[in-house]
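So this first bit is one chain, no partners, the form predicted alone, shown in structure tokens.
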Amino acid sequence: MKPIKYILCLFTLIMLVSCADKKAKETAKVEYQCPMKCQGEKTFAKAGSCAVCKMDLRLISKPSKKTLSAGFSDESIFNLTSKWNTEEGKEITLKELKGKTLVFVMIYTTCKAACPRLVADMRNIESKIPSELKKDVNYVLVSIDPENDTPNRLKQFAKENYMDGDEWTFLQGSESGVREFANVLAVKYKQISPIDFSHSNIISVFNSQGELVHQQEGLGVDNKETIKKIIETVDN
């Protein structure tokens, strides 16, 4: 009889690791739809065009593989290993922001046009989280001049614009580690003068293990969903 209880072990086994092995490569749905919305909020499976209006499909969702370990999915921000200074001067890796609902955007702080407003726009939506959710939420500004933004020049920014809180976290990280972060958020810049960048204005949510949740593009903008998504987000 022991042969047999050892072939009922070892199918056992074989199966708890297959369960497991499917668990770990479940991915979320991907779906598109059209950046205009000419067909209401239909979205699409594949890649393409629009039918009305022919732009291109936009991505509203992306597969995100769990895993079973206390690591990271292949879709977190935690998984980069670039090194930056915070305005207090203290080296980090983004992995040491987990555990509260991330608020991130990227300018620099000489600009005169639109980081001010993407400044208040942040400050805007930090106003309307409910406090006793505030705790859960932290507000990243990364520097796109990392050359001319030092932790010193981020503090004094801080400061001036009332973002001197532990709510608040400014950023300077290398040219590459600043580079492969916007790549990653989808944010496009270009400097065009020595103390000139232009660049995409986008304001993007990550949850707590690093994986981003949504994104709001352009200035002053209803910044209702965000918010919600927010609030969403610290909830779960």
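So that the term is clear: the rigid core is the largest set of C-alpha atoms that superpose within 1.5 Å between two forms. As the structure is a prediction and not an experimental result, all values here were calculated from the model. Numbering follows the first chain given and starts at 1. What changes on going to the form predicted together with its partner chain:
- With the core held fixed between these two forms, Ala47 has its Cα displaced by at least 2 Å.
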Second form
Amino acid sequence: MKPIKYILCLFTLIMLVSCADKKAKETAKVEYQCPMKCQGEKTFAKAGSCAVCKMDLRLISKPSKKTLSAGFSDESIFNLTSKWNTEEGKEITLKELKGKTLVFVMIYTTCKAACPRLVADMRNIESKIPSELKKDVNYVLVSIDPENDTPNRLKQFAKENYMDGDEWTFLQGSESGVREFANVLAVKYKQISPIDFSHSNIISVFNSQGELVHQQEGLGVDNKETIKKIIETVDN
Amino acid sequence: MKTILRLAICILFINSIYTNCQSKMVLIKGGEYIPLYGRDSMKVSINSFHMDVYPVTNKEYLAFVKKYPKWQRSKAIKLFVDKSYLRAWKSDTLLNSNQKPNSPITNVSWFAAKNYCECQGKRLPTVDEWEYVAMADQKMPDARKLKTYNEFILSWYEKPKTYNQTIGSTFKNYWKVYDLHGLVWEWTSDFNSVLISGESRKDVDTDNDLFCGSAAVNATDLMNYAAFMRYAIRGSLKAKYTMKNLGFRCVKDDK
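Please supply the corresponding structure for the form predicted together with its partner chain (the preceding block corresponds to the form predicted alone).
Below is the whole assembly, all chains and molecules, this chain first.
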């Protein structure tokens, strides 16, 4: 019995050590830079002021701002463990979207009524985000029709709608995964015929830790508040 | 001979423990019916499935949180439960003195209910499945047109604190399922498919009939009113909400 105990202890210790290791690596990634770029692309490991213009150094993202802390809170959508396929055919969990401000909407590609306008709303929001923040925002379109919206179909839809860039992600889930996710967003939907769904029109903004910060309800409503929230969230 | 007898008794005993743990289920034979709010207001077809005879009880849920501590009151994460999750309990693993082990568990969220069922190798029923079983009275599979049946449901809606009763205290219906009406409301897997909420007014596919309760009262039969109440409740819920008169039971596909 005793040797087993020892082995267990050793094992947990190893696990702990390897965890700590990872964290150290992640903090090492923090970099500061002069906002005026007085010394070109030079970066600093610590906060301070620029030697040339005396301005406070700014935390810069590399490759994206918020990959720093390892954990996420109770209220984060990264707690969901469901699996999803992207339009590129890659299998992911929501956790892998961590690090960027996330803007979610639920649609289905055969939709003729509300979805084109929801998609237009998304594009509209995207176009109003200042270009320097663009790489910190990910726009995610989740299909409520996982049966028909295969990765291929989603990819095609992305191309048709000029949403094929890196900032756009399309997700196909399992039926229960989609139901669960809709519940988190408080989106209601129902299949009313094989190719038609009724659904609520909600655009949701999550911070880089997967916590909900804003929801916009309705179609073609004023996007100002949502855009303001996205910018605030990226800046925080 | 004696040993065989002992063995038999032993097996019987173990078996009874086993069936006790795995709460009793009955087969619901599939069929077609027209729900109050269905797909295109058309017939919905239901495949055969097994349903728990009783709602999940306090005792069963207590065993669940002991086995899966992440669902204990202080540990359950906020994405999945609101503040009133298991509020009446004394502690993480203790019921309060006024809670009966055999009363239905309430104050649980949809996430918790769903997870409970999955841990038993089951799932939550869909709205259509639940309504299909619940339209039966003691004798017939579809009693929705009977006055007595509807009056019973409506009188329950007026009774306070029925969640304190124990399971099996209401009638056993045609399918041998107890307590679908008269004890607690129950979670369904796709409760969020009901578009009777504030925001759905802005939606395109609105059904104006959904918004006015008085329209339902004036409807030709009481049946719509009783069911309307259930759909309205479902429409008002969010998945992390918990209520003291909202419990659940599980179902399983028929293989």
